[in-house]
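Only one chain is included here, represented as structure tokens and corresponding to the form predicted alone.
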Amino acid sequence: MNDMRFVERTVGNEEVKIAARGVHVYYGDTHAIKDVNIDIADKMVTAFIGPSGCGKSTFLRCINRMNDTIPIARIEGDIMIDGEDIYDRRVDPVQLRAKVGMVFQKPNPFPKSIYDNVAYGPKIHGLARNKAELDEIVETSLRRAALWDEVKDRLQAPGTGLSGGQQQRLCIARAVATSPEVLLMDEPCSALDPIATDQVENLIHELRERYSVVIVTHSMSQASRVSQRTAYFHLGEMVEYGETGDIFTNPRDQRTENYITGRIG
């Protein structure tokens, strides 16, 4: 990885949280991501949009090194969080993933109680010295995920027994329990009904007060509702990136306009 001291520390008037330069991703001989350069602001929701297979989820997974788990994946370029190279050999991916939480497309609670789902991360990272501190982390995390009032009387019930929307909010509570600074969401509403989707979108608005949120979504209307900045991906390239309102009303690139108007998808 290269020296990244040239990276701007602000994007617009906002502080840069994540900076990527010259990022390429290969799966064997397949060139999945091509020369992505982006500055992602702190305390803001950034949406990645684009057709299926365009590379948006692949790039998202670079930000917490989830692609490390794929043997044929190879990543080139630089990704920095708070000016620190996350691909430096001295960076422990497990510790990185405590700092960079992730919520997946399909709710995936552990086959444990609601309490143990949320307590799992703080336990393995040693974030609580005793049961009282762990209880407080669990309650705080469930409150931040707007789930506490619905589950506070059944914390020992299995997390898999919750509704789909509740399960996804439980996964969000689990992700924030390790006190991350960045929250990645890979199509977090695609498996949810409209009511649950609305609940999660409202939650995303609240989460940006504490975290940098990066969301991959196939729904342009969702991107326009929840994000302040949007990046459009196409065939592995980041075609355009800017204020969400500008991307949707005045795109600079014809490929972006073609996607937004439904001519490609």
Second form
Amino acid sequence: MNDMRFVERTVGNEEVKIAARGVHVYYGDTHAIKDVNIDIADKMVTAFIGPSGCGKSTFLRCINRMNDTIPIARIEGDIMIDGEDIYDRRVDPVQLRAKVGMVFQKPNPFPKSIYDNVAYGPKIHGLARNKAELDEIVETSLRRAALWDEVKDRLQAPGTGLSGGQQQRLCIARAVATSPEVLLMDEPCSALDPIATDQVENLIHELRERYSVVIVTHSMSQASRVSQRTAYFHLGEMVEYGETGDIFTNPRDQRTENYITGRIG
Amino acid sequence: MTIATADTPRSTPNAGSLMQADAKTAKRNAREKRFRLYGLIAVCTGILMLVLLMISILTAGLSAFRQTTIEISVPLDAERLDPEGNRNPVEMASVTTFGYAPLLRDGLMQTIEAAGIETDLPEGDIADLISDESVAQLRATVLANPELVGQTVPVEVLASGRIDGFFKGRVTYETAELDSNISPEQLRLAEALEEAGLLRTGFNWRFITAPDASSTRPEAAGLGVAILGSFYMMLVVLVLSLPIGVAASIYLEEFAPQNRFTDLIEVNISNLAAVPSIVFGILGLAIFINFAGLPQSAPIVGGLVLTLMTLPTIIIATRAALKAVPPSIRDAALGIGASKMQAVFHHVLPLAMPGILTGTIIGLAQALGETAPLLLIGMVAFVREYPDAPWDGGLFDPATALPVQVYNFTQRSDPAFVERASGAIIVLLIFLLIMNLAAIFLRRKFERRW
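Could you present the same protein in the form predicted together with the partner chain, rather than the form predicted alone shown above?
Below is the whole assembly, all chains and molecules, this chain first.
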């Protein structure tokens, strides 16, 4: 892995955005996440890596309470965003998810026009007072997702008619349209070809300036390319967490080393 | 793994030529061929049965849409029909059909004479050529147009059932010999009338619009009340079962917690779909008529009973349609902070719409053809009065329904009702066909192509 270029680690901001303390997740009798403690910094890309079924996606879905939609899932421990416990009784998950956007593994645009896809979030959250403001939000979001130039002439075309990479960027535009503070990405490139992957990765770089980005990925090279910090998950445990460069060049744990050198996973 | 040795040459099973199918492949292919043949036979049998059914219904029923009529010039004697002489329809209504019968009979005799037809039949037998219904027809015409009184007007009256049957091939000279209701002489007279251009066969609008007639007047029997009754019931079923069914399915599928109670409901809904429809009739009789005191034979009760019957179908179809919407759409909506309800109503429901509509229409079609529960709530009654418009309380007026009318027709002894029953089945099938076409159309229209 000598040719791997690591992202510049200008870690100027050490402000903690998301803090997890003693998080356990159970799916029925399955203990999916075992005692995860992690501090995720603001304006930084944090990557979760690990073999399939290690719980990295599960943990990601805890951060915006998407696991609430699974009836058998049970979560213990605290997850704080800006010091507020998101599992507090008073927190409405709907409000939380406007603050913590999510991009899914498979591009899942609504079967509506490109414009409506992006405008839906601002509409339901009342972020625009009139059509002009909504137009502006749609344009900025599409620009942030590096999709504007490709679709500006066909905003009324169906979102599902775009290519896979464009669809995923549309989903990112949709997620940033609600002005979230945290952006969760669950293997956003696993269904994309290398060119589209490259575009999305470049996009993640830019998004980092505004959001705290958490990305789950199977690809270690991707983690090394886009992230500043990396957490390695193994069988529901977070084995190691640190600067991406350290994790890849100098892992402390034997399991991490096995994984990144290709002996497991 | 078997180990190949020198003395077992069969250890290379695929070594033979590809140009020749080996025994195993040939056997496998033969089996597949046989299976396809069985499938083809099954499909062909089904189609054959359908064709036979259609042929039997169409041959028996198409003639119901044609009706033989006789044109008679009736002298409308002012003294008899309007003794007061002021042409007031209210006063003229005091003259009953008994007052009109002799006029019609005279008119018939004069018409035959004027056409130069010789007959030695007694007057009573000649009068049997026309339907008993025609007197009432004549009276209704005169009351609607009082100015006709005093003139001799041409009136198109229904030929009697046997004469009608003669021109449709159901009655022949041979059968007339044995029939006490008709004689070959009467048939000859009818033929003479046809030659004189007074008797003709045309499209039978009355069959679709007229109410039912007594069992001795098959020529006058129509489906008007039954079609209206069925239409009213479908209105009630649609208005009640679509919102209730869709709301119940959305709740059960998207919101209800998964526990024993909802499992129980689910099982029971599936069971309800399999309950014999007559049971719903008993339920309707007990609850809607005996307990709630709603009128018998009314479309509202029929509609309520059919709603109960249709609900499980609609709920099952709707839940299937909701289940078929990919969960990624729900995730996408929830992920950007839509509430559960917004996710369902903005994204899931529109995608499930084609399935819901198809299920609803199929449920309605099922309800349209349902007979058994209606028998129990009195819709099998003989109804000659049209129900009022729905906004005038027409839903509470007595009416019949199409399938019940078919049953009613088949219960009557006159063979002319066989034709009427088959004709009513054709009308019912046309309605079902229209509904199924609507289902296909709506499915196409709402289906997202992206």
